[in-house]
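Just the one chain here, laid out as structure tokens, in the form predicted alone.
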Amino acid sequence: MEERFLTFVAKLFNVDRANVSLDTEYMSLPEWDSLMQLRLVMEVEAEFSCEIPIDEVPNLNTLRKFYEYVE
């Protein structure tokens, strides 16, 4: 499941599946910007049919934390 969700990821960020692991941070790609934070939560919701209350948006500064959410 790991693997299939940051092929996810570096997908809908449009970057190597190497340039990203659980490690990646907010930020720390161009390509993860506020606005991509936001598409991010609505992707993953919607492909991995889970729920990520929006208080907990601001949390999410490591994918690991978005992956949580997929667990």
Second form
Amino acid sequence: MEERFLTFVAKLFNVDRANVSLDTEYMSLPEWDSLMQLRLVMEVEAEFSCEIPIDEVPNLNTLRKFYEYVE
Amino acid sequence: MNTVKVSGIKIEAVYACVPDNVIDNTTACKPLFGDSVETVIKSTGINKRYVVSEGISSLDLCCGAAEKLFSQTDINREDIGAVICVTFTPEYLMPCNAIAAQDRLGINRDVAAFDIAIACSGYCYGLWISSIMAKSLNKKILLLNGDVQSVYTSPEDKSTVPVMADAGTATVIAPCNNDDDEWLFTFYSDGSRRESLYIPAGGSKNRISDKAIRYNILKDGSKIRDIDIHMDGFEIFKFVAQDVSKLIDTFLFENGIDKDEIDVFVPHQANIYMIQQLTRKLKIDKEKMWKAGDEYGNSSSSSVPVTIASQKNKYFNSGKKNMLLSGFGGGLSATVGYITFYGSTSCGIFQYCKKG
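Return the structure block for the form predicted in complex with its partner chain; the form predicted alone was the one displayed.
Expanding to the full complex; the earlier chain stays at the top.
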């Protein structure tokens, strides 16, 4: 599941899979902006059939915190 | 939390006027976003936007909406006791839109007329002040609410271009003898975060200068001038996700409003995906959330009356509904209103026509 999640996110951000881990602070990736943040929530929820509460999203500063909703 | 209550008032009509130019967002945003344009549109949920041609002002759109309102209803101009205009993009910095509207609409001179200068949260401010004044004057209040944000939007700014739109609206609030219908409002202000959404130049602090009209290049490649709207999208998202969702929840809890009692939820149409997430967080049935931003864009505070004007006839034409309203944005500022809305209220939306 972890590998599938990271591959999915790397593709979304258009970066090499090797550059993405659960500890990645994705907001520092060049492709990140506020619209990408919304897209990340939207796409992860759709792909992994999970729900991420909107008030928690601003606190998800690493992919690990996102992944906790996917597991 | 302070909650204000007003009773003995009702909304008689809501009309909206959108500009002459309709923009297909996919086409318009392609030069900015390239191949990512489809996903950007998906992230905002805004497919179309209406923007003014050069020379068309917020006053033109609001007066257009008011003229349509008078022509479609039996509301008489002579019965208007005050004109209020909620706008942060007035036709002139001085005098205000509302006084010009008095003359342009042929309303009596013995009226109060003033603007309320606030952005996205403004419609509830307008309803609150109008309801107090309707009772105080025992006359009807013409509430205009409109902005032309496109005038202050850099065409090369990735944060604002996909969402910002223009519109003008007119609402008539009338005194009535029915005290059963109580309107509730609450307001939230946090000036410490004002630079999350603002226009740096053109006010009295930073005058228009050569520097103010020079384009600066941002980290994401956007080009923006100091006279343009600057929006930190993530800060605004945080505000909505955390402060606004808590504000609405607390408002409902403290006023003993069960979510099942809410018939309609009309949030500011900031971003369709975001307001859908907000609705889910609030545990309000998604079918109750009205949206028009997908078709008309984010027209600042007028997005709430634009949504009511465009959606109401699709949903009900008789009886009355409990309507939850919320505006949020520049300030930072947020408002929540809980009002009674009648099916008999006249509503409509149309496109601006210079000669019409």
